[in-house]
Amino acid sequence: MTKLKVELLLTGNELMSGDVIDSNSAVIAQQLKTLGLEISRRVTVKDDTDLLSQEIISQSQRADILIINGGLGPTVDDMTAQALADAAQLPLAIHQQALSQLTAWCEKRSYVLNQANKKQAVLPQGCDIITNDSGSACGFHLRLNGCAIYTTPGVPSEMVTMIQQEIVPAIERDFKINSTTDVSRFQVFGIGESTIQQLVSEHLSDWPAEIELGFRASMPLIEMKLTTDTEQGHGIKALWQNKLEQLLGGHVIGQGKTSLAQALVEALQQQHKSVAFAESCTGGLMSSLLTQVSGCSEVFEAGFVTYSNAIKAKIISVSEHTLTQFGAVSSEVVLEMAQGALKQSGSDYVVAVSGIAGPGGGSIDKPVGTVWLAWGEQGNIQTIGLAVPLPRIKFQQYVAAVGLDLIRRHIIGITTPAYYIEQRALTNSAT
């Protein structure tokens, strides 16, 4: 079978103005891929009718598949709907399936229908509904030039399920499609690209080319993905994956989407132990990041943000002697900060930090990115002092990400040193 174009068409004048980012066309592609399809061309239109219609046109007469995402909404500069319909030379119609589901989702929610809201039921004449279970406006799929054309609403929520529920089994079921493509992806975090390719040409320069590897930077992690499209593929990922796994060591955080809070979290409740956070730099990201976690109240005991040296002293215990001998930002400090907030909470392990995040209040023995980490439990804590020289809350970030990241390995017993640690320790910094 001749392999399927497709097209992507982006519509909004928040988009052309940078005012929204458009991150849909990104899960668009991800959903396609499961199919083994790839986007050949996007293009973004601002919010006007005949431009649209004439875009319709011409990447209809281009493609086998064309996806439309935005412009379904009750307003005026909502224009999908029309454009469509011009492009087709369909009239538009009031469409009695979308109504109806329209009504019903307004009398869940006690809305009132109103005539602005039943803009989003006029539709080109004999168009098919695409359901959409998250909100008011209905996706809708009709043919033109022999091309497939599905809309979607530009609301990312109701896009990604109207996309993974109803789209991609329709093109499925339409167009036949068998795929054997078959994604694993699992994170990674303190160690960069550039470095993980080179210790995969180092040491797996034999990489079969039956199995296509990715990297994908989201701060604080990067997502490795291998992808592979012929049963041969499918029949020796496992294997190289646990390779590529082997080789990265402590740095493989987990599986799938696995978050830095989600690993620390799994590693405490198969040990049935609990953590707790003395912040001051990072403002109780830390404990933020961890209570985003489903079953964090089963392992998490409390969290201090002692932001200034008064609030250390008398929280958590910080002796004002170590506070004026050494300096908030020192290993003498997050020391006592750990074991404050361990006697304070009670709980089996501790993380405390205290840094430097900027862009003002460095020195020259202490500059703006200068930032001390205590990790460990009663009568076992280590301490170690970074340099991070990013913007404030980039600083942030990655210094909370690096203070879960410590105790996880710590938890589950990984002694080799992190990448972060060969890079960015101060001289003589461990303890």
The other form holds:
2 protein chains.
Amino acid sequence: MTKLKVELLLTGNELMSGDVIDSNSAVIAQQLKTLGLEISRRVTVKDDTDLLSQEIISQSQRADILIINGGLGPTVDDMTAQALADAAQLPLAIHQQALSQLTAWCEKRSYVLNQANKKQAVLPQGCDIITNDSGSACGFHLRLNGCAIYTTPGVPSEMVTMIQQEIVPAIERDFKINSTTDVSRFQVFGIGESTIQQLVSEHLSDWPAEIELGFRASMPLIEMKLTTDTEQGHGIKALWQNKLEQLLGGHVIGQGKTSLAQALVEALQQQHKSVAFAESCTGGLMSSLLTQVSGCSEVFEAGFVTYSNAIKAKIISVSEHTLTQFGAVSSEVVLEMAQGALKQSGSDYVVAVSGIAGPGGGSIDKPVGTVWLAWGEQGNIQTIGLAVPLPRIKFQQYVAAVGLDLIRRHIIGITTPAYYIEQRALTNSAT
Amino acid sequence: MTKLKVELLLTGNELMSGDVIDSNSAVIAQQLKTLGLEISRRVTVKDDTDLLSQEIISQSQRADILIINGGLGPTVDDMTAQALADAAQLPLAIHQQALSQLTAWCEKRSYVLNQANKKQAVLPQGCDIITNDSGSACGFHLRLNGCAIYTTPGVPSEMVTMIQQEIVPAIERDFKINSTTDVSRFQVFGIGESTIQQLVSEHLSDWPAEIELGFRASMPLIEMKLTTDTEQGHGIKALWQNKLEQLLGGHVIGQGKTSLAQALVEALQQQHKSVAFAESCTGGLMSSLLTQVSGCSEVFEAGFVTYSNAIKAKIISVSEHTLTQFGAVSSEVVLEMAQGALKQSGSDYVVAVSGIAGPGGGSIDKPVGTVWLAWGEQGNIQTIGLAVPLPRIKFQQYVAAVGLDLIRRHIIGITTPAYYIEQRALTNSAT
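Given the form predicted on its own, corresponding form predicted in complex with a further copy of the same chain:
Complete assembly follows, chain above in first position.
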């Protein structure tokens, strides 16, 4: 990593009041990472010219690069240009190039250029403008106390385009950065973070220092991230990623930012097979997650949300005797749900789930968080009971993930036991 | 608003790298708002004792109250205690009260108290501890340069409990704040922000300055927020909120942080009626949203995710003739889906939806984003076609919201036309 000092300054009352959560900082950090740059410090202030101007002076004295986000719009709240002019002791003036871009932007949309808009072309004298392809607010660039300052709009979509297309290339050019940072990610499910840590320590204790290995829980998945920025790292990264994936085996869902549903759709597509769902406590969430994946119509035809006992009996033929004898949350009932859904849908594979999401509905035998799942295909359906003591919505999300993962493993033929079975399986059947 | 100066200091490499988005700041801001306090400035730094300690000194010189978030855990990355001791030039020492709390916490969970955990009881000498009911890391409090400093854990659930139960009451007591800020919110759907603005300007032009009115899009809802902190404002707030709700009429979903699904469940509960869903393009999302609401089993029994034509025919009796003649995305098909779902489920009300979520599957007659909905009850089912040109997942979220809102309005008997019908209805039927 290069040793340039980078700071960030964000402005906006909505960021201070808690009405808006700042996601821009994360995007800017990720973009700068492609240049091997890290942000060491970030300051967020409300919309106040004096406060902003003081921060700009102080940050420009500490940092090599300062990125300012927000305050470029047409309203009186937008005071970045004024604050930067004050900090740099420069007059504000109409910037001709900014004005022509603004005029062109308005004409293209048949907007009338009003006085408020024109304010967006009033900038500290002598600054360079930064083109905004997706909005009316130009960014601008100047140097103060040896620090390169870049301003960006607060609207996320405009900010992203400007950072990617204009500012990252400008920094790369101005600071002669020859970036070699290479990041790759893959997703895992069904194994705990501490187990991953232990496996890596035991089996990959010679992990090379050139490759930074990080992992991060991103409910319900864990994301593994390999970063390198040395020539030697580049040469060996694929090899070590491969070793790591081998070690994690069937827990690896897929490359990049994939999801369990995406992985399941791909597994089904490869076999030209289809899946159906019978859902009680997850209420349609497994179906909904699968249909977020475009192209899922090749592999998915039917989902049954059978929330009541009567509907379980009527729509997917669970016998009333089984419901009465074992209760809706039981191995026997999810088995019949799975069989009924297979028959009604004509699908190749099935997942069925019934559980107690809470907060009400629990008992001593079957406390809130008890859930039974069935999965498989005609003539080969397995069931398992798990204890998932999470709040209602998290319970639903976790159980839906487990359902998708159980059938994914079954289809691909993975026999490695998953964490949720090892750790959460009910020791004695609730039946 | 009281004039106390409040600043925030956050620490964590994951906050700087862009791997984690900071949502703690928003929660802290909202909690302090209940005391009428605003955060004027917030600084975020990576895990570095020197950097942290410098910031603490500088912030303690500017602010009356400084809240530090993060860096209280057991690992070497957690350096808030060290940084604060350095800043205040105090030695670190085992804090007996912190140690007993930590020991009790471990015993309760049958954990062994190891050396790493014990580090959490090593605090700047003379500080007061702040109880953590939901985790092992105590917070602590001391004064430096006249500034009251409170430290909090980075884990959101632990932070929230500590802020609510310990720190807000402590600030209220120590600074003798007699809070008079009163905030209320309600949610609306089916009306645009600019229309709200226009209605308020036209009909409530005498809106009192004592009540701050804000609104904010929070997909798919718009949240209306009324804030007052004067005695006069308190006296008239309920009256003006009532005027505003009257003006917005049937677009008002409910009070506080409610959802469309919650509002629908409540409407159904009042009438002791039930609803069923037949979903194609939304893939189970309406059912899933409804079952997020605890207590929904009183009003919901069945959802049919009929993604293919064959399943629409087999499970909810859509005629093959209708499917062939009009296509799956048509008024005729959603009408038959609704009728079939009513019959199969025995529910009182129904919503059916079929559309083209994209990115593929569109045609000139029925482009991506075309969707038909049917809603109502036996003998009284309406249909409408809408154009919703959004990316796949946003399309699904928006259409599911519209489906829940259509039946909500029908059940309550609201006749005001919704924005999505006025603006998005297909001018000529796609059939």
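Predicted model, so just to flag it, every value in this text is computed and none were measured. Between two forms, the rigid core is the largest collection of C-alphas that superpose within 1.5 Å. Residue numbers count along the first chain shown, from 1.
The Cα shift for Ser280 between these two forms, taken after rigid core superposition, is smaller than 2 angstroms. Comparing the forms between these two forms on their rigid core, the Cα displacement of Ile56 reaches 2 Å or more.
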